[in-house]
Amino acid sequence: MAYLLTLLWIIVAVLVSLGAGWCFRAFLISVSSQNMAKVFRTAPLTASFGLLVIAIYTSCAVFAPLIAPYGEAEILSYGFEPWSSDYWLGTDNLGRDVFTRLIYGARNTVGIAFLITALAFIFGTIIGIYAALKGGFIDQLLSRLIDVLMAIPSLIFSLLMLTIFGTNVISLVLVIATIDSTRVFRIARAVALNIVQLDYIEAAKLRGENTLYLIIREILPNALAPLAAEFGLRFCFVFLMISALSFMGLGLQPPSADWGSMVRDNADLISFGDITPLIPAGAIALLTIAVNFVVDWMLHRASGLKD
């Protein structure tokens, strides 16, 4: 009976999610320009649901002080208070409101993950395209250096670097962005190698255009589709890495709210049948799934395939 009830809840959750995705797609079509509305009409319900989840998370991150009922680090009561009208999701081990910290966690975890991914893409893309454009010794030197860095497991490398440089936000951003830029380098270089051989690149070289112009005006616009899809995937990996580091105590430091550390701080409640620690874990999983839904749609559009 329990299995049938669980299956029923899963079916209901899927139907509600698809219905919410359909409603959000209709809303986007109604408020968008004609060209964008045509794009949204082709979006599957899974991608529409992913866009809805991303929009909700973004709103929580931007308007966290307006949505959260209490302060981010405000101690309100005893530890592990149960769910109530005052504390919707109870309190954590120090007596802070879990719902409030869940909202602020969207700002901290998602915001820092986006910043890290953006920095990694800026650096990795420019270096990768530069290596493909120059070729020869420069390409080999940069590629072998990246191979050495990629040979080291990213989580172990992150732990080592954060132990050396400290666990402040600046160190966290720079270390993970540097590690992740090696993966972006490989993708950008592979895409650019196919572009630099085309005739219009040769024509630009004959016109005497400099390297920066070739990268920004000629190569990058034609490599945006696969790189944009890769950006979504990289964001998921960075997001999960930050959460893992925070769970181990090396990510965002107290009193900043972070979903990974929230799981660690409230893990004792699982022994008593309380699902509170699973809520931030579910928030991590939901955003990861939503981003992958959108990335799959973008890859499908970039491939030129038709349903």
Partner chain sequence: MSNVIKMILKRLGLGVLTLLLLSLLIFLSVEALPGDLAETILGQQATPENVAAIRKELGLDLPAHTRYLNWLGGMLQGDFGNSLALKKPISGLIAPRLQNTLFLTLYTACIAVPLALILGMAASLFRNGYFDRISNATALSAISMPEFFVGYIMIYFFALSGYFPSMANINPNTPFIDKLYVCFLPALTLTLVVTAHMMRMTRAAIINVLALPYIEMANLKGVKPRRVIVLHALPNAVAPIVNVVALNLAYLITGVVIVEIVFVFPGLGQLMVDGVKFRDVPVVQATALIFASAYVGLNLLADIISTITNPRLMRQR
Given for the second form:
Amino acid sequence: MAYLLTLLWIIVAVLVSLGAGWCFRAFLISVSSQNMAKVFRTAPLTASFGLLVIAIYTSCAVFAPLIAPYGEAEILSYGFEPWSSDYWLGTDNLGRDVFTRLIYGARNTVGIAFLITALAFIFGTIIGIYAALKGGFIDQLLSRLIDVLMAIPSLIFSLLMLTIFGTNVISLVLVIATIDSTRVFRIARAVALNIVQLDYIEAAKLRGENTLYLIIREILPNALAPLAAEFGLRFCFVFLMISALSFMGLGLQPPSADWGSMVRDNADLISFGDITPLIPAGAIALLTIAVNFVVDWMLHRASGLKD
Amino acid sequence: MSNVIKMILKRLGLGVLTLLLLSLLIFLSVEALPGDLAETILGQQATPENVAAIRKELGLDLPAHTRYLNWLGGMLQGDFGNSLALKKPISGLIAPRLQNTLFLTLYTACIAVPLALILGMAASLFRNGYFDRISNATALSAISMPEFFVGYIMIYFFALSGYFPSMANINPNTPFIDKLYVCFLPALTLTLVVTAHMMRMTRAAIINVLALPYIEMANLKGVKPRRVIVLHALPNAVAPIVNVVALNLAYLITGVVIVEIVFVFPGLGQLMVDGVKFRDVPVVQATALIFASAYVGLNLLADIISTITNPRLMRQR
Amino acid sequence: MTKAIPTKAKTKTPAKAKAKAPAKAKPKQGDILLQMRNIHIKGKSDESWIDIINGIDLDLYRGEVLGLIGESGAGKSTLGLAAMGFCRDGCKITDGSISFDGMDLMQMDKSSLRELRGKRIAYVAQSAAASFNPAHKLLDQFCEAPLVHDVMSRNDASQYAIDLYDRMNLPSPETFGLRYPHEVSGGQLQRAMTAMALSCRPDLIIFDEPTTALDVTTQIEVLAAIKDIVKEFNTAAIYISHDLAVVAQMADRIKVLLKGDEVEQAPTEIMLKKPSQEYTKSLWAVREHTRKEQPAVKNQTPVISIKSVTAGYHSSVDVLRDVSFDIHKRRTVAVVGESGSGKSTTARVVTGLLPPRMGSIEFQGETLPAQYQSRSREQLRHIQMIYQMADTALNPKLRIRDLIARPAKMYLGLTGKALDDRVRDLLHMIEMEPDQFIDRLPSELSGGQKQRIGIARAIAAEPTVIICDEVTSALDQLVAEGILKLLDRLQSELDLSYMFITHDLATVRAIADEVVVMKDGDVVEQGIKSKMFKPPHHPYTELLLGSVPEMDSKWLDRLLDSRGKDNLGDAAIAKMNKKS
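Provide the structure of the form predicted together with its partner chain, given the form predicted on its own shown above.
Once more the chain from above appears, this time first in line as the rest of the complex follows.
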């Protein structure tokens, strides 16, 4: 019976999400310009639901101090208080308000994941396009080097690196951005290789254009669309990875609120049938699902426009 | 034929080279450690005499290339050095845990690979239908969930009610059947995540092949859909699918680390994470090398299989 | 239409191991095999449905060959596939009826349609290389349809395959089928595909541009094989092509399509001699444009001089061997050759993209640096290039204004108002209205317009020489004609020299002053056009000239009579190589 009830809940949740997606799509269509409205009209409900979730998370991250009822690291009571009107989701092992920390977690976890992805992209894209454009020896050298780095699973590699550089925010950001930029390099190089062999690049080279002009004016504008979808995917990867590291106690360090470590710190509650620790984990899953839905739609659009 | 053998030898050579470079990288990354390993070990008690003694004991006074060769030589003979935190030989720590982790990954693979292939093929066969859409959305959701989330949900639903244990505590004396039972939840958690990835990629690989002109040709010859998939699409999709399987088995390596922690499973992943926490460098080095070798090996295997199944490479003009 | 469906036994060709061509009588009027009425097909494009075919009727008699002709986007392939009751993904037949041998294909269920396909209606695709499954041997793919349809046993099918391979003049027919698709040449593969289509002795074969991807000398052998076999087996066929001269050889009757509508149809002879519609006439007229040969210039320094160039890519094989020729002021040098002849590589050496292993390039008497990176801006400016695929030659993210302005700004230092005026001038020169086009993106232009922008970008640099790499081969004939005329006019207005790379001899006739014939990296023959098109020729030039289909339905027959069946394509070239 319990399982049936759960199944029912899941179905209700899915329907409500799709309904919210439908409403949000209608809202987007009504507020945006004609061209954009046309684009949104083609969005499946999953994608518009994804957009809604991303919008909510972003506003949580930006306005965290305004929304949260208490301070991020404020100790308010004894540990593990149950859900109440004072503490909506109860308190954690140290007596901090879980709801507050959930809101601040959006800022810390999502913010850092975004920062890492952006760094990885800037780094990986520039080197990737450069390698594709130069070709020959430079390309071979860079590609082989990246191949070796990619032969280590990224989680294992980051564990190794964090052992060496210690677990603080700066080394976390730099280590994961570096590791992830190898993946970005691969993709950016592949995308750029397709562009570089086109005649307009040859024409620009023969015109006597320099490398910087070629990268900025000729290659990058044409590489942006495929790379944008990839940005979403990489973000999901990074986000899941730092959550996993935090969960293992190797990510963001206390007292900063962070979803991964919130799960770990309160995991014991699950054995008592309390689902509070699952909420931050669910928050991670929800954002990743949302981004994936949007990326899926973008990829579908890109492939659909081709033929 | 000789072409293929040459090609496989070349791949093998590349694999060995990659592993060598990896070991060098892992070795050097420790060299780059701020300060000195000896100082790290001693922490507050680092007096010059102590440091010198420890350096001598660890052989840190030798030149770097000698130490690398010694370390690599030891690794190849199964001697991984001593754990700094536990003061015990690492090989003794690793052996039973490696067995456990291998058991868990194989267990998962046995469920996940056939399941994912069947689901992926079905989705590609009924593409854009309801089955495809629902399985796609479900798979996407499953991919998006952190492994520990899935793990705790499993515990919440299946362990609290007492069907399965929430802690997968096994030891070498546990009977095989009990092992299967105890490890069911961790294996299921891993399966869920890996299957989703593998199924989506399988679907994409088959759909890529189905869009090719020779599939249309087969349809225009009046060949039945099932025969088209089995005889015309599959032989050409083997290479991409093998790559998908290898890639995802390699992905298991990452997943297994987290799942082991959730279910307190005595595996290699836990050993590594503990190593990272205590900055037990030799342990981290050894485990990283094992994980990386498994990863390289799997990719190598996939490469070789896709070479063998490709008639273009098998019979060159 | 109301005729009762004939029983299977009646129409089934008895399965015989040895194929002996049944000598049927000439088709009688009224013996209709395929009848399509008021066919409407729509295709999905960006979430909305657009018309591909709007209401076409088509009749085909037993044993008759119908030619379907039209430019790209005319819907000929879609119509051809519809004759099998087949639609590609994203297309649907919205209206009309298709009746094959009295059966209504529109009402049939999928499995009955499958029964027909491959057995009674077969299909030959444009690219044999892509349409053969790379994982199976040719013979296995040949035998698949007979086995699936239960027409003959595996042994009989293999025997039949060998017999057909032999008729198609394929090398060692006994073992030919044991090879994989990647192990045989393009022309052979296309013949193997025709053989495969015949494997169940169908009543109807759809040929969808079967020779378009082939070189002219290879095309001949495939055409000959198809013609021979269709006649011998008295199979009805729909032959789809954009090349009128090719269709004229194959078809009894020709139907002309334009954007999903039928323009006209008539028996081949009548269609060739006096087409009734303006559009058809304009298609025919293309072939008649020629430019007067410019008088040869004596004792003048050539603009470009290619001096015994030997060049190659990464491997040690030379793609060019000792290539030399000159390009003089205000003259057009056509470099002709088939794929792999080295004509595009020559262009790459001239532009400096590929430094030669030996030899050099001189511009107005002075030697140019081998690599474009070492050339001065002024040297780069004098040699401009126009590409085959206008789609990939223009950066899709830049507007027309920026595309054309860039060279003018870079080389000539124009800015502001002067630059804008220059861009407008250039657009006028290529006959495009500036106000209408200047702010568009390339994706908002047609193929011909894009090619014109490519030309404008080249002349914006005020060059001396323009290298035109197959500039018209991706375009429809009428559009190509316009481009050739434009190039002609610009040449006399701006004193340009052209190095014109092409595989199409009709284009050479239209535009060249001098001709350089290349084969496998060697210059086979060179000289002024009037001499080159008159005998005596070098044997290869002769082969090349003789292989271009002419607008005369008897041309192929005459050629076969004079040369013989065994002296075509690869075989002829091999023989020629042995002699020299």
